[in-house]
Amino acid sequence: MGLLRIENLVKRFGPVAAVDRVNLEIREGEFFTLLGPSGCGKTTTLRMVGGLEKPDEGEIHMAERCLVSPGRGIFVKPERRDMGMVFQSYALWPHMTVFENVAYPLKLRRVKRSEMRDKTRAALELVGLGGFEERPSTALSGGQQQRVALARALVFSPGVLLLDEPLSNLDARLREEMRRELKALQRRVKVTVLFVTHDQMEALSMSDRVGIMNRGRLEQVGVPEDVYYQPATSFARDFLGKVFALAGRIVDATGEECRVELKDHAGPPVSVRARHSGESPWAAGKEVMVAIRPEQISLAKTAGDGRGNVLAVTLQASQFLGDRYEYTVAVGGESRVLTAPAAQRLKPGQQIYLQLDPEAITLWPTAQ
């Protein structure tokens, strides 16, 4: 049994419903990410959990407590649910210290001074601001303010901490090392995280699982690689990262082995070994979608061994990117764009050949 549980959580505004139906179960010391677009219900549905919203329906446990219940009237206060709360604006009181920011949940606590004081500078410690505790809070950089709304919401040790976007108000170069620093952060004091962010990066790097919201309903939930490479819905595969993909049509199909010859290419079907569970859903004649991302396709000046799935193309440009190489190549009538390693320079102009990991490929229905 997770720690944290959500049970047909549902939030309507008017005749929308912004969060639908969700059930989510969260581990105990888990970094669990909702990822989604604007407006796909995961602020909502963690303002929920953190009792800034009430639920219209379903319920939300945490360990054997139940925190709201709208059947059974049961609605326990945002300062009463254990939780640590990080807003993407980081929420600062401007009049405030450092020092007296992050006190301020011991002191809404009624925490000995004493105690107060050590605790307070052990959480500054924490996220790296030991001496700042006179600064005034207007007098800081977006990642020591984004440091200190850390330690406010860690300073009283609590069960779940609750992560609203808190990288996206940063720069680039500072997003990518609070990453690493938030995750490291999370790991030390081992404390469950439920975070939400629109940005596939910080959600792949972070995560031990991830789910995917859409139009306010969990789409998939799993570890970063199975979400990210191997995807449960057509809304998963394209949100996440880009997607190589061809129309074609299934010739003949045994088992989890398809063989797919594809439309406007003249060159030899492709052989997929379609992931299925129960009755294998393809069979010969049934119009597809073959897609892989495009990492995971091998570019070549020669076809190689005469292996399979080798397709023949034309290299149209090249850009230089610094560390690789991204190509637009012709398959057939259309353009796609791949990547390379910079050390795989290549001329436009010519014909190149892309091997495609039959392991890699994900099957769809055109309709999807």
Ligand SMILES: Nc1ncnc2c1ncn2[C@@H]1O[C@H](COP(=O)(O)OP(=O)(O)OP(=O)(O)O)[C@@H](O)[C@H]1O
Second form
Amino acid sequence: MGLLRIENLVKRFGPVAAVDRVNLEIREGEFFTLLGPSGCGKTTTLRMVGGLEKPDEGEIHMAERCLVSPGRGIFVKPERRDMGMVFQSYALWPHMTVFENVAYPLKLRRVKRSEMRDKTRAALELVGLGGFEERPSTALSGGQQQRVALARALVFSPGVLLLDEPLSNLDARLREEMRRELKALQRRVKVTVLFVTHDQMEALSMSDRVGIMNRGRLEQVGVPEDVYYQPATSFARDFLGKVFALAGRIVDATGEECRVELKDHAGPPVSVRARHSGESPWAAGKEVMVAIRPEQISLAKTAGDGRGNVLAVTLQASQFLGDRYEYTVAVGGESRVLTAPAAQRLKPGQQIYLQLDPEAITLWPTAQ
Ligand SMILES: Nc1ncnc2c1ncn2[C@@H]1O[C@H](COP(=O)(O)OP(=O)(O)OP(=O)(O)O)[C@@H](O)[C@H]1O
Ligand SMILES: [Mg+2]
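Having displayed the form predicted alone, please output the structure of the form predicted in complex with this ligand.
The complete assembly is shown below, putting the previous chain first.
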């Protein structure tokens, strides 16, 4: 059973459901990320978990304890929830020193003075800010403020850490460094993390599991590789990265295998391992879209042995991006962009061959 259980959570602001029947279980020690675009309800969900916002419907449980249930009239106050929180803005108190900021949650919990000093120092050591105790919190860089906010959230050794886009105020370099540090810190203190971000790289690189949120709803939950390569919805597919998509029509569908005739391409049909064919209405004659992540396409100068899903296309342009090339190719009458390793040297105007792995292709209804 999960450490944190969110059941049918609803929060309305006027007529709009900012959070619309969210169900989620987060395991002990897990790094779980809610990922979605601006306004999809991430912060609202996090604030309800932390007790800063009250849900209209649903329940939240931590271990055996119910934290909130409007139906049963239960509401546990934030400081009694055993959760540390870091906000996007850090929310440090400007009139306090670093020590006072970090010690504050302990003061709130009426911890003895000597214990307070030891724990605050230990938390600052943990985030690499030992010796910064007497600094005014206004005299810190963005990265240091972020660490102070983290130390303050961890100082009372909470069971769960709630992080709302804590890295988004940092420059790109520091952000990457903090990603690694935060992960290492989480492993060291073994805290369960609920992280919120709109940055897919951040979500994919740090999380044990990711929940894709869109318009208040959770569209897919899974390990990063699964949500990326096997997106459950067209929203998840497009939000997580680029897709190389081609229109076609199913010529036969048997068991787990589908063959699709591409609309603007004369070659033999492409075969697809349609994972969900059992419950999906994939049948011969149906118009579909064939999609694949661009980096899962291999490029070749020759057709090879002619087996498998090989598409002959014309290379229109290539752009060197340092670690890889970006190629624009003409498929039928349309231009498509894909990337490939920098080792490939291909010239515009030349005919090239795209190999599409049947396992990597996903099938979609044409309307999407
Ligand atoms: N206090 C409030 N009053 C009215 N509407 C609100 C309030 N807080 C949030 N909303 C609305 O609820 C929706 C979800 O907001 P929320 O802050 O949870 O989004 P978010 O996913 O965190 O977005 P962002 O990535 O921009 O931080 C938005 O449409 C927002 O305008
Ligand atoms: Mg937000």
